[in-house]
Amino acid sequence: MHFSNSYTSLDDFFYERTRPTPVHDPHIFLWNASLAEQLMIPNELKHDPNALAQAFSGNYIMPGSEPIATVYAGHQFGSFVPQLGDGRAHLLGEVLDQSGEGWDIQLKGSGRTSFSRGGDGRCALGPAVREFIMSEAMKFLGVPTTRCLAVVTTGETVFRETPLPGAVVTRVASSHLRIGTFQFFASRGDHQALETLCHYAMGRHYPELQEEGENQYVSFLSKVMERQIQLVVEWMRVGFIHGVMNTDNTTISGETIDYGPCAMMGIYDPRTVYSSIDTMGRYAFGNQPGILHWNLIRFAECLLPLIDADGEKAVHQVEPVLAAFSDRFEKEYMKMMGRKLGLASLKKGDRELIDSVLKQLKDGRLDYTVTFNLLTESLKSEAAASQVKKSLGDVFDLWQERLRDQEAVLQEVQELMWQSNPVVIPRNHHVEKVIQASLETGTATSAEKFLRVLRSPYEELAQTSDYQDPPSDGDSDYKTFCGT
């Protein structure tokens, strides 16, 4: 692999140079062959399981890699923590893929750093398998996401509530820059470092902004808002609940990051929370748009001193961008929900129809994925139409009337809905079964079988039906945990 290390070109107070802590007995547990092809992993490495395990456990530092741990801050459940950082992760560097696009390669669970805050710097196998499964599922659902290249077992024990087998995850991201990265320097009043970080981030993700002069920071805010709106709208499309939408988990690139206490919504309810640490429901499914707005306001606060030395003038410039959030989110959300319902173009009254459908789902305690899949199937199946009409009642008739009212032909409507409504998602109970099987057997057989289905979420494979069933208890007692 040919590493570059652009982040190490910044001053050393942006990161700590630190090497992963070697592990006792590394073995490849999960390997992402298609991602490895994209990243052009050398054949001599790909075809040597021992070499792969050594490289992606952190035991062997590949040529050109300069491992670092990055520093950042963040609002965690609304409370500001002035210093966080990579407490169990090492950024190895960046590589170019087949199309010349750059990607960060990061090891997670690779040992302590000065940002560990008393933690052991390690990751257990269960959370590692969860991150691999969930990030692959999100990728093929069409949701912007970080991905996993590998999960390596370490041959060591990690102690949480109980002793657990240890693992290291290799995470691939377009960058690991977070709103919290900017908050770290803004909270210290280090405007020079903040300016350096902004130019680095714009150069990496929004190079078109570098020619905008004094307005570039306002445009930067707007661009990050655009990417994050697109991301959260996609979460809402497939029923994803992040579970820990802190500012340190909100990326500048607009990718999903951190699959700790995440989950998928089954029965539709905007108040759905599964995270054991989200006791107040701050990051419930329906709260995610509002939390995104809150996080973006925190990002705007970081940029104020760069926009104008006069604080009032700076606020005056960012206020219109932040005030436009609701309209911008609503526009993208409506387009997304319109596609889920087969509406090629929206018109007055469609919001009322969408709200009526969602109300019927909530009041009837209907499964989000199953219901939209049935609506899609109802376009060609009388049995599906009859089944979903029993659930939706008069709302189903209103929807069909609206479809007849548009110019789009049936094939176009079907295509819209097939592309928007998955037939299978990584349902929580199946994720847990796969994780448990991985721990009990010490093999990835169940995970690989699950992944084959999740990589084709919009088509029916022979094994798809094995993973479509909603949980018998409606996930009523389901809880997810952070894993640290």
Contents of the next structure:
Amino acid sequence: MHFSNSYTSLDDFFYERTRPTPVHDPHIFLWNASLAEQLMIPNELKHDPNALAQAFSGNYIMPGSEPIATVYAGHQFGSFVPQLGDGRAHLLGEVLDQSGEGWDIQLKGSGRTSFSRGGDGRCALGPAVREFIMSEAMKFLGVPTTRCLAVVTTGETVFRETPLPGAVVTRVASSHLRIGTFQFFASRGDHQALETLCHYAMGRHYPELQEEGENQYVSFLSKVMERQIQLVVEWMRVGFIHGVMNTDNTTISGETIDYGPCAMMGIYDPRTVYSSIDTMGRYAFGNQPGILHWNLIRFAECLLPLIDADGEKAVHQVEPVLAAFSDRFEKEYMKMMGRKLGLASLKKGDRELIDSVLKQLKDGRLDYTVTFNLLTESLKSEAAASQVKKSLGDVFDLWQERLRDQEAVLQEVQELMWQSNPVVIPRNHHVEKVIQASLETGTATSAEKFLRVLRSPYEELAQTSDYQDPPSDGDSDYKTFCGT
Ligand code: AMP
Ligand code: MG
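Just the form predicted on its own so far, so send over the form predicted together with ligand AMP.
Starting with the chain above, the whole complex follows.
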């Protein structure tokens, strides 16, 4: 693999040079062959399972890689932690893919670093499998996300509440820059470092801004805001609950990162929350847009000193950007919901229609994915139409009336709804079952079977129906954990 290490060209206070701690007996558990293809992993490595296990456990440092742990800070559940950093991850470097795009290659669970605090630097197999499955599902759902190239078992035990098999995940991301990375330097008043970081981040993600003069940092804020809006709107489309939207888990690239306590919403209810530590419901499904806004304000605060030395003038410049958030989000959200209902463009009154559909879903405790699938089916099936009419009542008739009202032909409506409404999502009870099977059998057979279906989420394959059933108890007792 041809590594470059652009982050190590920054000053050494952006990271610590540190090597993964070797593991006892590494074996490849999950391997992402198509991603490996995209990243042009050399054949001699790809076809040698032992070499792969050595390289992606951190036992063998590939030529050209300069492993580092990056430093960052972050607001966790609203409280500022001035120093976090990669406490169990090693950035190996970047590689270019087939189309010349650059990707960070990071090992997670690869041992302690100086940012580990009390932690052991390790990762258990269960959360590693979860990250692989969830990120792969998101990728094929069409949601921007970091990905997993490999899960390697370590042959070692990690101790959480109980002893668990250990694993190392290889994460692939367009970068690991987070709002928290900026907060680390901003909170120390290190404007020089902040400026360096901004230029580095713009160079990687928003090169078009390099040309801009004075308002560069304001534009930077806008761009990050737009990407994050697109991201969270996509989460809302498929029913994804991130679960830990701390500022250190909010990327500058607009990719989903950190699959610790995430879950999928079954029954539609904006208050849905599954994370065991989120007792206040801060990161509930329907709070995600508001939290994103909050996180972006934290990001804007970091940029103020670069925008203008006069604090008041700087605030004056970012205010219009942040003030536009709610309208921007609403617009994109409504556009997305309209598409879920087969409306290519919105007109007056559609907002009310969308609200009524969602209210009916919530009041009737209806499954989000199942109901939108039935609506899609209802375009061509009488049986589906009468089934969904039973649960949506008058709202169903209103929707049909609205469809008749638009120019689009039936085929276009169908197309739009197929593209917007997955037939299968990684439902919590299936994810848990597959993780359990992975741990019990020590093989990835059931994970691979699940992944085959999740990689075609808009298509009914022979095996799809095995995974479409909503949880029998509506996930009422379901809890997720950070997995640390
Ligand atoms: P996360 O909840 O994964 O976003 O992690 C929050 C912070 O805790 C990051 O700085 C992680 O590197 C650190 N962390 C989480 N688990 C461990 C662990 N087992 N050992 C060391 N650091 C950890
Ligand atoms: Mg994190």
